[in-house]
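The chain below stands alone and is given as structure tokens, in the form predicted on its own.
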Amino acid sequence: MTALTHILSERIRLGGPITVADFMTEALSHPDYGYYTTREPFGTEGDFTTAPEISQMFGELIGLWAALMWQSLGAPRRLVLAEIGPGRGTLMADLLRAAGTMPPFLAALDVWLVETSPRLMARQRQTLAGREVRWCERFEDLPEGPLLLVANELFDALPIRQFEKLGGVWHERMVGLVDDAFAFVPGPETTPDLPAEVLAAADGSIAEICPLGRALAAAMGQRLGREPGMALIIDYGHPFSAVGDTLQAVKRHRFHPPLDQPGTADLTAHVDFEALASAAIPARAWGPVPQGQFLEALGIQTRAAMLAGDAGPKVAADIAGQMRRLIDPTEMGTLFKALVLAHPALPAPAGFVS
């Protein structure tokens, strides 16, 4: 038995069940025994690989991206350029890499990262060492100005409620104890804030909400809604909001059960587009749309040519099959999604349309 199982089981034992919410929030973020506390999770000697992981390309076009769009911002002298939900660094490190190929956006950047965990912060320190770069712990402890934000697989990560239907009432999902081993019961009534055809559902059904998610999306909101500026959301996830239950642990790059040994797999979920566009209001949301068209739409495939350029047949063909990850319908290219929250009266971003 782990000792976070055995924090958790006991918790149990004297309060009764938890909410899938704080299972969660213990398993990923416990000060001592959390997964992103005590693993290094990205890459081939990790649990997963992101985006960025995979290939230089996606930092860069997004980095040609944020560049776009500050030229929409109308070129201003300063722009607060942020990422939530850094990682190890390796976006941010493309982006800028990227964004010294135009050194007027550059010099207009005030960079920072939104980072919680010591430990990856000090990788990020790593990775962007030379960078001009600042961090703080909230996306609202960012400074004022025209903000261009990107969060790419933040919300997947962020406790999830679950909801069951029986015999017609929905009810919340917990985590409890049968035969000394965490499983799923039900607790008790409630009416969870969802449309009225997702509550209309078939009994058996599960639904989800993200509270932080939608908490944050509506802080983004509300600072586009009175200042100029983007946030590029990029997540898998549905695009509407939908029955189902999406809960996911990952180890060692294959699915694990989501309740067994808390703190060892990272723990996920779809992300509902529709529920953070609602929340960001004022913003405006643009999207989702699949993120192998946001790329194609940025020019994946001539970077992609680009960078095979003069380089061997295995490396143009690895560069192919980076290519492929990101933006083919069966690996990333549709179950990934991109959504921007903007100022409204801000043009159509690139790679997205009115």
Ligand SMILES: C[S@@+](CC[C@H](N)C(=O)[O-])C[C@H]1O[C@@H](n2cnc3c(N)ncnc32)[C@H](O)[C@@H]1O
Second form
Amino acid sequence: MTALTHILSERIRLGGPITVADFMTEALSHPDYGYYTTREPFGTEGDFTTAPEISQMFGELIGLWAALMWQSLGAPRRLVLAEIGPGRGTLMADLLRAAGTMPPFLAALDVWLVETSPRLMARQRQTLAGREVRWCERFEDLPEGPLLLVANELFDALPIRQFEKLGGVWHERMVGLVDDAFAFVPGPETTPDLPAEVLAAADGSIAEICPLGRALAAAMGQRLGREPGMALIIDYGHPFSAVGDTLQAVKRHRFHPPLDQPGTADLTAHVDFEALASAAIPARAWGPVPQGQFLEALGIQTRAAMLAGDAGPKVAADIAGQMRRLIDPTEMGTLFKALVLAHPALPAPAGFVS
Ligand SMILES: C[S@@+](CC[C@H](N)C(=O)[O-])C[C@H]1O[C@@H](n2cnc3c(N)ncnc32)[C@H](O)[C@@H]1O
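Can you switch from the form predicted on its own and show the form predicted in complex with the named molecule instead?
Time for the whole complex; same chain goes first.
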């Protein structure tokens, strides 16, 4: 039995079942045994691979997007460029290298990383050594001023509450102990804050909300309603609120039972983009558009051809394969989506149509 399994089992034995959100919080962020506290999850050696770790093209194209948006903000002399949940810092490293080809843009940047894991913060310091970058732990701690914000695969990692409809009534779905093993058990009656058509779903349906995700989107929306700027959110999920059990665990690139050995596998849930967009009012929401469409609009095909350039056939095939992973509808091209939250007076962001 792992240490965290023991801690959570004792907690449930003494205090009764805990919410899925509490279970997820402990599994991901327990100060001693949480997944993000103890491991290096990214890449082929780790448990999963994210878009910036697949190809430098991802961060470079987001750098291009940011430069275009800086122009659409009127090319301010100082721009807060921030990334929330930067993982290994790869996206920001690629973004800043691409920004180097546009010196006035690079010169305007006040670069910030928002990260809660001290371990990953140290990793980001290594990746970004030599760059002028600052760190904070909360979005609210970012300095004032025109803002461009990027969050890739952050929202899927934030804890969700789950609900189950039983006998026509919604109940919180809890994690309890059955025969000494973690198991989902019904909790108190409660109606989740979701649209009426979702709440009207059939008995047995599971619904989810992500309170931390909504609170973060609301904080972004408040700021973007009052100051010029945009937040680019890329993640996997559904464009409209819907029922479905999307809690999943991944270990060594394979699915893993979500309640098994907490802290040893990544736990995520699909992002409800409609809920994020609603929470962010008064900011205006653009999209979500499929990631493949977004990257193609920014010119990933051209960038891939440039990188392949005079390279040999092996490198060219690798680059083509990486691009396919990012944009093909059967890979990350459709499931992953890009949403922009923007100051309401700004025109359509690059990659989005009005
Ligand atoms: C799945 S990783 C994504 C990493 C990176 N964006 C990428 O695409 O490779 C999630 C990241 O979000 C960070 N994180 C989780 N909760 C956070 C929060 N509330 N505020 C800021 N960062 C958070 C994690 O420590 C990690 O860096």
